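One chain follows as structure tokens, the form predicted alone.
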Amino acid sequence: MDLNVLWFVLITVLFIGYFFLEGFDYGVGILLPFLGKDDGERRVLINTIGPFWDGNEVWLLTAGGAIFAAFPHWYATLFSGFYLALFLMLVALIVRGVAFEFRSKDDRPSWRSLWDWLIFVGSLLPALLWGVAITNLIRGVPINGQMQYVGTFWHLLSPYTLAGGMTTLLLFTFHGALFLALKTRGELEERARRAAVLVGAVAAPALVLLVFLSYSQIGLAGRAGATVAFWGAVVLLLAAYWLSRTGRYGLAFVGNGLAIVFSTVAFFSALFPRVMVSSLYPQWSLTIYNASSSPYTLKVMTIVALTLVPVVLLYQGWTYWVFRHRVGKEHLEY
């Protein structure tokens, strides 16, 4: 294995840790406004996430820095040509995240609802904006031969795309409710297990929709691990759908994040070796190797990445263990 794929696999790796870990506070966030009926069962639901939401977008920021060292191309052409979705979604999750320090340093219920819709917000955008960003890398955008988009923002929109939106969205929430319902108690916890068997219906046909879609956008049938890959996460998130439904909560989340990992593998394996794909033109799209940054430079950072992720991974570990019960009123940090 070379240093362009390793480092395409890290990156895959990074982004599947990211969908892992954010996707059920997005979906926390998503579900705030209607499980919590009163303000102490939003701070519940808020504390669950509270030790951990910032920790998860590390992974975002990891992924961000190491496409932009090993394949500049990749990220000066993602950003020029998503520079609105990504600025909406950067502006949301700065919104969320200044919702959750600010909301609860006013005791005024318009003050705080405020800032719980903010929350909301903030967490849907992404959830949907990132659906739609990882089917149009693949589905192929306006490339030209000098590596640069030529199309508008409109182009980002299609059936498939807004189908890929729907579907993240879906799975995070579906996610999100499964993580409350381990993580609170009493009527939180019940409504928490109505949401993942109402959320669950309605994702598990979204995700099969999208992979039916798939064959016809993006050439699925010819891609044979992709096509085990998706087809694996419908499996999975099936087999969740049912165990939320006979109150195996525990292993539902499991089951769901395993269906967000297969979904990520999927989609990066259907896309290797390129980066991005030109819709005008196949041999414009941007590989790991057209796009990459130098042999040396992928080298350097090869050995940074080897000594410092195992610490960040242990770090953040810990951190799940030390707040690993479940949370009440009693003490409520945010």
Given for the second form:
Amino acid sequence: MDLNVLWFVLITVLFIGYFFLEGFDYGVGILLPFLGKDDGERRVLINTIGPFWDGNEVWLLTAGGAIFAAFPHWYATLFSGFYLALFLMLVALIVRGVAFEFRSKDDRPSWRSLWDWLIFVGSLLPALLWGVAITNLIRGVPINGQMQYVGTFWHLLSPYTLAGGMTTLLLFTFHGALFLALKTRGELEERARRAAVLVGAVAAPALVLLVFLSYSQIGLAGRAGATVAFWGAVVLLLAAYWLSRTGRYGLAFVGNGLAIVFSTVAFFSALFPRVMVSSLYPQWSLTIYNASSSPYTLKVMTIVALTLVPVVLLYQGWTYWVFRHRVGKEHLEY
Amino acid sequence: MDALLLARWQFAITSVYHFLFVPLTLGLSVLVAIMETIYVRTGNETYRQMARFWGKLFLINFAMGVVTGIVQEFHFGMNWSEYSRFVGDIFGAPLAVEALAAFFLESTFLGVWIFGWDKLSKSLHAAAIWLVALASNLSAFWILVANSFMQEPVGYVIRNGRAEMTGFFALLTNPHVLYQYPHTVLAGFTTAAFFVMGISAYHLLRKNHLDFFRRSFRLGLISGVISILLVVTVGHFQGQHLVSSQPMKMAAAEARWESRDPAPMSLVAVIDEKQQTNPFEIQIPYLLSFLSYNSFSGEVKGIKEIQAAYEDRYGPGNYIPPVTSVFWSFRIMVAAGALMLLLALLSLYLWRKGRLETKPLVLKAFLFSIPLPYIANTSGWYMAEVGRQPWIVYGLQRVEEAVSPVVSAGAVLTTLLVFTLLYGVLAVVDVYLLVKVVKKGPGETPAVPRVEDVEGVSLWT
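Could you please show the structure of the form predicted in complex with its partner chain, as a counterpart to the form predicted alone just displayed?
Full complex below, order starting with the chain above.
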């Protein structure tokens, strides 16, 4: 395996980490206005992800940094090309990030509900936009022979990419509901369980629809690995839905988490060895070779990443152990 | 307005705004860690209250630093795609390492610290904030490694139409970063020290929580005196380094149009950039040679001579940065630093005599000095970045070659307006919350009783 391939795999891993972890904290943010009836309940909901969301978001920052370091042309084309979409995502992440910190610092109801709504919007937008972005990478966007995106914002929106957005949104919301079913208790736990069953019932058909669309939209038929991963994701999601209906929320959480992992693997393996597909002319697509850094940089970064990623996993895993208990109203920080 | 100019404005606004929050994070994380360590070692409740009170202010500030930092990271690709293509092989690496080695550590353990008061042993909890402090200061190192490549490119070769890395170690030991890093971090410590002293002075004037704020002030004073002395010293050597590494920047910072040996230094000047002269200036003879070379002789090159040399080397063009604003930003930074140094030394003297609290004027001076480090930080970076113009990477790429060709002026204008508006609103909210928490004072946060957690989460049911 050459280093270009290794870096493609590593970036896939970083996105898996991001979607799996921040997936449920986006889900919690999206469910916040629906599950939390009063301020105390909303605080409990936010506090279930309180110790984690910031660390989870670093997976995105690391993925961004890794794309910059390993595939600078990918970074340049993607970020200048998907300009307004990224801008929306940044605005969402800004308001969401400060909202967690600011909401508890003043106890007027209007103040709190303002920040709670911002947490909702700030979680909803990225959850939706990531699906749109990833399906665009692979479906193809107008990229010219100089690796420049020559489309507009509206080129990014098509039935297929919107289906992609809806799917990530629903997967993450389901993920969040299951997470809450594990991390809350009493009435909130009850509501989270009901929400999980409800969202799961919509998420599963959405994913199935996306997979069917993928056959015609991205030529899935010729790609065995991606096909297997996609159908694997569908099976896991259906299993998670069934488990949630039968009250086994822990296993359902694991199942849906794996469905997210499999979907991510499916998209990246359908993309490989390209990183952005040109809809104008296949040869103009960005690949792990024409978009990459020099062999020397890839080597340096490989050493750094292979040393540090396991350490990060270790201490992040430890924090999930420290805060493994269900959250109640006894002690709240946010 | 064209996309280039708008992109420059956007970068300037985001960077300046981001760096309003970063220095306090760098310094205050360490101060909070020290407070909590004293609490762990002595068992003195006041220090636990201190860690909580200053920690609350730290968190409000930290959130702003984080969210603006996200914009910073993605900015390069959005507005400066050709820059990203040209230096991505080098510039992306420190950014990725920053996320992996520092930002993960910082964010994860900050979560542990906020929520772990009753879940961890005292020492483990203190260790969490030390990791946060270490990681934020480590993070600054990696960012400055990246920035230093723009100031003083090292460890690269131009190949395949771009700058490619040849020595990772050379990047880490870039002479520029060896000055820039301590200068920036110490400026952060100074910012935090003056923040703590200013707020403590506010409460000491009102005789609130005297023991609490005396101890806070003392900690701020000790760290403030040390860091301001060091920041000035490092700054001096950094200036000497810049004379040789970026002569144009230093010549502009001094508004020296002609080469001179020995060179005088202008304290103030009226600058005519069109005629390339200073119609009026107040000079101290020999001083610039002395500051540059520790000797009363030595030629300091002037802007005109450097411009001629650059035209020979890089072809025709204007290589002169905006002299007036670079000149004044340098002086504003130095003046703010000098004021802080004087104030710190004066109050150290008064403190030792036990007379500080009898001088309300001095305490008030501290309250009104809270903006001083912010002014110094901002004007320092202004000098560093504007003084590098017209280059985005010194000697390798000009700013106009770096901008994204596919992003329209309308798109940049839209994002510029929304970001600026958002930053403005958040700045108001941020200050509102800081003032609210400050005025409320430490209050009596009771020691957190250990609540027994009974229900764990099981993934297997």
